[in-house]
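Only one chain comes next, encoded as structure tokens, the form predicted on its own.
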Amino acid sequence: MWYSDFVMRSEPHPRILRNTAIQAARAAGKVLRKFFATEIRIDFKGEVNLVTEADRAAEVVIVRTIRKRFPDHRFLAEEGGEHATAESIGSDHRWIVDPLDGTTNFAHSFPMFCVSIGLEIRGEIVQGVVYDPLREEMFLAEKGKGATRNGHRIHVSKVEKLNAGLLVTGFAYDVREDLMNNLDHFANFSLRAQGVRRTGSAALDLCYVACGRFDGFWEMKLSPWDTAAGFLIATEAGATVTDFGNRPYQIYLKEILATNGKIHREMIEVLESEERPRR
């Protein structure tokens, strides 16, 4: 193996990985700000599942920015799926990207959306960046190093009881077709918690749990790019993150429950309190 090949495929320093992710997130955020509140092309991936030219443009910028520094890394992105080159085949590094989390909000000029970039190395998420370009909030986490918002350490809330908690959730794009649509859980939690919100961005929901704005978050049918970065940020901020059965969460699961830890058991009890509807 030539020396140049060894350098290219050696383990990058975490600081370089983090700075590259930040650079990519900021570049994508600039693209989103340019498109926001303007007339844009909107396509439909389903009856209510949108994709815009802003999604595609932001993803191109992210992939280009990271690939320029790491041409041998792989990508899993919402719009482009698996991005691979001859150089990246067999790479241990995979960037999991949602260029615009909150597309429906964006398409309606509702200012709640973000860029989400997670880095998976040998099956483990080790870096996470979530950037809100309108509020200029950059959430960061590195495995084992804690989480920050704009450079300041963040921690989950200290709320101890569900009835004092502010929760957040979301609904899958097949909410009209599938009886497993989360509406029963939404109703149950609305009667048990102090309040329930729906922001339309799972990545921001997880970051808001991480910094204590929400006390708990649950959702169904998410994809890896929805949670890769936010899951790490929440975990590093002290959150407890599992599936609905209290099993350790992985980004390829279809259920996620993230809480400050203190109300986790109560939330699981609510999730298990009603038999889920079946067809």
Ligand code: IPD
Contents of the next structure:
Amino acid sequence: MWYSDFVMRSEPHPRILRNTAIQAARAAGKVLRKFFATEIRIDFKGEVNLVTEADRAAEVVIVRTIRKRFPDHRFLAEEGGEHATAESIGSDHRWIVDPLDGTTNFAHSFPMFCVSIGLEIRGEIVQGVVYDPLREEMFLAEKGKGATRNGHRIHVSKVEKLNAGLLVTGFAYDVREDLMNNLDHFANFSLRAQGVRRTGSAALDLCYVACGRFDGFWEMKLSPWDTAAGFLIATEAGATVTDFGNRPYQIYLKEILATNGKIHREMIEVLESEERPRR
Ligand code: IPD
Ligand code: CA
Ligand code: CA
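Since the one above is the form predicted on its own, can you give the form predicted together with the named molecule too?
Starting with the chain above, the whole complex follows.
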């Protein structure tokens, strides 16, 4: 797009959008670092679904930082839902925010969590920022411009076979109530891949596929704020991202499969098989 297009449409320049997202992610990361491994208040959204005062405080900081620069933009954020103001109603720009992805880890002082911020313009994700404040890793992507980690270009792995792949997944909070709880796929992949991990942060899982630490990630029942930024980062790093039936992924779908492309077909075969776990 030419500069004149931004001026004519009075669209903010992508660089300004990206820098604002980075600033918001760093500010939220600072909040999370402050709360981490301290006694914090925990509330329960369900029997195993938590929210802490850190989630809420980080979200406030993100919305405040972005709104200061773009008062007319909308938000879809995990804790506050659709934050809208009179000014932002009908805006083409919507920020999709998970202020703390990995809440259960955080609440147990397990050091694996991140801030995730994606920007959707007219239904398309165009910017993604995932920030791990403990490792100080900043994953970024802009639509059509590739993905980076701390400023260096990242790419998916070159592993050719599922048998040699390291996979990652997660489980929804209704794991105890719903039979579609992913445990069958978890068992099947455990018998087919080199290893399977469960980190507890879907946004980092996608970034780790993007930079080749994992070769494939699958999960069910995620929300848009879990995947908006990570989906773009993985895609821009060369990942293939679909649902379990190999249809293109969208952040409102309930199934995600993100791989290095080379093991995608094999993973779909396992996901589609009716096979019950066996030795
Ligand atoms: C959770 C994490 C986890 C995934 C869950 C998500 P939260 O998000 O991404 O890895 O398995 O399904 O809900 O609650 O920590 O923001
Ligand atoms: Ca999340
Ligand atoms: Ca969260």
